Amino acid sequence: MFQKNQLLTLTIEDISDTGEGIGHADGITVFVKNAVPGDTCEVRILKAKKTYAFGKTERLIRPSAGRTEPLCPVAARCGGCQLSFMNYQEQLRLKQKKVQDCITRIGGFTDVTVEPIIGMDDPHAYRNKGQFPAGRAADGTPVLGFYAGRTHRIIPTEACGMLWPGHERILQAVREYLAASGAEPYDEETGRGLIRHVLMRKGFATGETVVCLVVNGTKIPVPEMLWEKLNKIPGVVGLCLNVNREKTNVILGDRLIPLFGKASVTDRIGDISFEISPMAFYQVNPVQTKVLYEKALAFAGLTGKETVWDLYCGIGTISLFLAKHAKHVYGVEIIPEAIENAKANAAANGIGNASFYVGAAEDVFPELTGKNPDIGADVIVVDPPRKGCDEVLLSTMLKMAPSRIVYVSCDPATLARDLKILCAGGYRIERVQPVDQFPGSVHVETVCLLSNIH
């Protein structure tokens, strides 16, 4: 077992799921932040257990060929872009390997080859959404930024290289407002204070931006002061509040209070437009979202005669993308507000062959087919959260027995776990396509096509 502050020389062999470099010494695994596979470095131990330890790089002895200097001045301290010290081609190679390893090791599929990952031409300034916690510096100055890795200590941030140019003006306006209005940043330890987070969302296709303050209350002092500043920034169309009075790490509460202008932005994927509120789930990378959904559409193999079920439909993004090529799409989502958005988005786009239902698929599907046995399911599309599909939903999908399942995943490990269950139930993996939706981070999206072998 190592001791705190002990120095040792390590060669970094791999990257963890949370972005630390992984090295080994004396049978102990050492996780090192901002270290890249191929680096040889002198590491100082920060925390030691019997079988693993955490350390930081004191001196880079020999850099990896895959190492690069990040553009962001706070990259070494910020917990946001875990792979910012790795050049983009190396990031893509790593994510490709991650998907293949999960499919083979967790899923047990030794005969499935993952297709080459689809990356971006420019992996910067791609995010349409930013969330900045508010706090105070040691001198009492209001700060906005990102949390340092594995902490809730705010690293003050003037701008983020992954967000669109111009967002820094919003941050500056909010900082000036906090200093002038006396609105108190929230303190996580005491549960006191008002301003918790600044959330901003942009529709890249329209240029519209809405700013939302997440607050420990229902109002802010002199809101006109903030709106006057924001209203001068090109593209800003609205200011609203999200109420979160819980002592929790969850960022958003469940109540939205419009203050000025619009409470949502309009964006487009292909020729379909969407109204997106600050609370709605919407992919953060519009360039790669189009790539992702076009791949899902291609995998679905629609001819216009199919009945499609979208079992985590959200605000209807994938549902409406598929509806123009299907006989009918049924979208199912547990969140009522999302279904209302989905119905409104269908109406706004003149799409009449998409129906949306609140509930769990295991309840909605038998209820509808009980009333109309002819509905059936030719294709199922599923895009679950990071935890993947639960067992009841997987069982329901197998009972629905579609010809094809298109599984869109943001976590290769839970994808592989679920694929193992689906294939044991009578499906075969046809294609596995990774898409780099989150450059700079360890996360990767994957689209998988399964066919019914019965």
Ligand code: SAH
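Alternate state requested, the form predicted together with this ligand (shown: the form predicted on its own):
What comes next is one chain alone, with no partners or other molecules.
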């Protein structure tokens, strides 16, 4: 076993699921933050266990060819972008391998070749949403920032290299407001304090930006002081509160209180416009979202005659993308505000052949198709959160036996697990296409086409 603070020379051989470099010494696996496969470095042990240890790079002895200098000044400390020190080509190679490994090892599909990942031309400043926790610096000044990796220690951040240029003015305005108003940042340890997170989202196609403070309460002191500052920032159209009084690390609570201006942002993808509540999920990378949805549309193979289900539909983005090419689209989503947006979005775009239902997909889909056997399903699209699809949902999908299933996934491991179940039930994998929605991070999106072999 190593000792804390011990120094050792290590060659980084691989990378973990959470983005740490992996090396071995004396039979012990060492995880090293901000290290890249191919680096040889002097590592200081931070935490030692019997079979593994965590360390940090003290000195780079020989850098890997895959290494780069991050543009972001807080990259070394911030836990947001785990791959900041890896050049973009290497990041893409890593994600490609991750998807292929999951398909082969977890799914057991030894004859499926994953298609080359679609990356970005410019993998910076792509995000349309930021969420910054509030806290206090050692000297008591209110700070906004990001969590350091593996901890809830806040790294004060003036700007994030992945967000749009100009977002730093919002952070500055909120910081000034916190200092001047005396509004207390929330303390995770004690559960006391008011301001938990600052959330901001911008519609890249419209420029509209909404700021939402997540608060442990229902009011903030002198809200007009904050609005006066925010209102001067180009693009900012609204300020609202989200109420989260739970002692939890889930960011959002379930109540929204509009304060000034609009509570939702409008954005466009292709020729469809969307209203997006701060409570609703919306893809964070508009450039790659269009690529992803176009792939989903192509995989769906619609001719205008199909009944399509879009399960885990959010604000109806994929549903409306597909509706123009289908007979009817049914969307199901668990967040009520997202479904309100979805219905309004269908109406605003003059799309009459899409219906939306609130509830868990695993409850609503069996119930509706059970009650109305005539509805049927020619194509099913699923786009679940990282934990993947519910088993009841998978078995209902098999029972409905659509010709094609389009599975959009943000976690290749649960994708592979679910594909195994669907393929055992009579489907064949036709295409597996990774799309890089999250440059800088370890995450990867994949869209997969399955066809019914019966």
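Each form is matched to the other, and the largest set of C-alpha atoms that superpose within 1.5 Å is called the rigid core. Because the structure is predicted, anything quoted here is derived from the model rather than measured. Numbering follows the first chain given and starts at 1.
Engineer: Rigid core aligned, does the Cα position of Leu368 differ by 2 Å or more between these two forms?
Structural biologist: Yes, its C-alpha moves 2 Å or more.
Engineer: With a threshold of 2 Å on the C-alpha, tell me if Gly359 counts as moved between these two forms once the core is superposed.
Structural biologist: Gly359 C-alpha, core-superposed: shift of 2 Å or more.
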